Amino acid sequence: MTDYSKDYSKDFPILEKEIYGKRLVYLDNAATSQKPDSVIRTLSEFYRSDNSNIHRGVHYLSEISSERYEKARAKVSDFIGADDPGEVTFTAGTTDSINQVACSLKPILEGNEVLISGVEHHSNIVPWQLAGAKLRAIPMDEDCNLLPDSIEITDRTKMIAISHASNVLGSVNPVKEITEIAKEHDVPVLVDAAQSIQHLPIDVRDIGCDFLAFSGHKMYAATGVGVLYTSERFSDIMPSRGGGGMIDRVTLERTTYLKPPLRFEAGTPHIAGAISIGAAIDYMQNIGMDHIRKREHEVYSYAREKLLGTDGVTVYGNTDLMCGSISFNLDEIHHYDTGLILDKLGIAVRTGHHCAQPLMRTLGTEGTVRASFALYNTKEDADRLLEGMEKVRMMYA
């Protein structure tokens, strides 16, 4: 039997920190993950020894920086199963990635329809509205399981944009099944993988999506950097940003653009951030994504079952496959108050609507407490959460 008890928290320096005299239990990973020593060292070493702008310099540091940046792109390509590193664009994060697609496709989307799910983050809602599209949600049941058989695609449907995993519920959506339906109607699919890239093995060829977006800071890398995968069939779409580094030829009358990925990377990118994604991928692959998935599932399932078995606690969502996040409320106690008291006990959770107001309205609540898990969390962390909740309840008894 595989041993999933190894304490990976020792790889993450910040987890040695005490909060109000108590060991930190960090359960806000859906917002941002902590960083292992290997990623921190990579960032520090880049700025100490290799820092330079990329691609346009002929000097030594520029060549080294360019090489490291493109090596990180190749690692991402391999990590997500892309056909070619040219399908990988570095962006400022998931939100930026989705905005770039929406902006590039605005002439097609404006006045037409984008299908989404009812569990989407605002970042997969607002950009499509800004592009002039009308949104329609794929039906789901009372447990927030999407119902692919109920998908209705019309002549006005120009995109399906779907989260792989909900940042609120932890529910994993059947993105491959949805993509297969979309292909029958030649409708492109964007997958928001911000909440799955760190938990589940992902293969864009197997999923069959046209776009995939995710952020570095949720997968143990730096903030302010992310990835947009664009399939070859959309490689010639208009770039959403213009500037240096992405042009072929510029005149005052007309500009032509380079081939992807540089076509979509105007200006100086977050070079160190991209390199940190490469370092984070190295860290995860050294452990093994299957091992990470199984280990996290063991801790996640333990925590969820404990919460479901606790009187006076409402746990939201219940789908066949779940990972990462669990949202709940203590009956008659405001989510903000719960989070505030847990913080005083050294337990970091998130409270509020989690940038998912339409879902909150469906759930019939203004907000929840969200505990979200990562590789370094343990069953002991889950027990601390339960003990903390009991203290919250005693305070309000």
Ligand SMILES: Cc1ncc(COP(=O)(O)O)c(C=O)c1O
Second form
Amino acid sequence: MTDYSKDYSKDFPILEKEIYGKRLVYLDNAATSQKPDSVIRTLSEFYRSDNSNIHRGVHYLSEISSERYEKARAKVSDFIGADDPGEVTFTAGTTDSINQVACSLKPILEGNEVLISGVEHHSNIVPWQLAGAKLRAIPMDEDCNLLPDSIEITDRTKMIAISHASNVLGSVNPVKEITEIAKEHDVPVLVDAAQSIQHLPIDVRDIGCDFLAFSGHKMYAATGVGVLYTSERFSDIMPSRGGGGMIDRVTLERTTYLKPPLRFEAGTPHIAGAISIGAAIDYMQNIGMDHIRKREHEVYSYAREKLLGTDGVTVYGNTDLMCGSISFNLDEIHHYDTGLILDKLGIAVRTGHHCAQPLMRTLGTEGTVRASFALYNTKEDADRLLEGMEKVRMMYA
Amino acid sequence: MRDAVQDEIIEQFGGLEWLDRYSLLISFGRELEPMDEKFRTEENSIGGCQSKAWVRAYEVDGRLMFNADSEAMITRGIISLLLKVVNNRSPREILDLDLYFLDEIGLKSNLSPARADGLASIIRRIRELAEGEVN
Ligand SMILES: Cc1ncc(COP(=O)(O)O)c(C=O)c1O
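Please supply the corresponding structure for the form predicted in complex with the named molecule (the preceding block corresponds to the form predicted on its own).
The complete assembly is shown below, putting the previous chain first.
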């Protein structure tokens, strides 16, 4: 039997911290994850020894930076099972990635329709509205699980944009089933993998999506950098922004663009950030994505079972495959009040609507308490959370 | 300038562990008279709070009375203390008030605009309402 009890928190310097005199229990990983020492070192060493702009200089350092940047791209490509590193663009994050797609496809989307789900983050709602598209949600059952069989695609459906895992409920959406249906109608699919890339092995060929978006900072890398995978099929879409580094030839009359990925990377990118994503992938692959998935599943299910078994707690969402986030409320106690006391006990959770107001409306609440797990969280962390909730309940009793 | 109402609050909280401070805040929150549903309007609501909050003011003989509420109990507790301090004063007095008790009972961090309870916004609204009455 595999040993899932190894303590990975030792790899994360910040987790040694005490908050209000108690060992920090960090359960806000869906907002951002902490960084392993190897990633922190990669970032600082890059600036100490290799820093230079990329793809521009004739000089030594520029060559090294460019090489490291491209190596990070190849690593991402391999990590998500892309056919070619050319399909991987570095962006500023998930939000930026989705905005770029929406902006590039605006001429097609405007006045037409984008299918989303009812559990989407605002980042997978607002960009499509800005592009002038109407949104329609795929029907869900009472546990907020999508019902792919009731997907209705019309002539006006120009995109299906779905989160792989919900940042609120932790439920994993049937993205593969959805891409299969979309293919029959030749509608492109964008998968928002912000809450799955750090928890599950991902293969874009297996999923069959045309676009995949995720953020570095939620997968143990730097903030301000992310990825957009664009399948070869869409390699000639118009770039959403222009500038240096992405052109073939510029005249005042007409400009031609490079092929992807550079086509979509106008201006100086977050070079160190991209390299940190490479380092984070190394870190995760050293442990193994399968191992991470199984280990997290143990801790996640343990926490969930305990919460479900506690009287006076409402736990939201329920499906076979879940990861990352668990949302709940203590009956009669405002989520903010719960979060504030947990904070004082050294337990970091998030409270509120989690940038998913349409879902909150469906759940019939203004907000939830969300505990979200990463590979370093343990059953002991879950126990601390439950003890904390007991204390909250006593205080409000 | 020391102020008797604030000093009394400081004394109540003095020497308490954080847990007991919060318990006390919660009991103050429970005591706060709930705001009538009809006053919980868009106009009276405060933006930028994670828990919804409302503030209104009315005048009695040249003095301002405030009525405020929140969905979260701890925020209600803080509101309850605030109202003890600001109620029944002239608008001028309210504008001149230094709310030092918040700092002294360990709620200063709640005043930062980054805090989700919107205490800073509630105080701003109280001042705006007082400003509107100064003549
Ligand atoms: C499902 C989902 N999509 C998109 C985002 C936005 O990510 P970022 O803020 O890194 O752009 C998040 C972050 O919370 C998320 O959970």
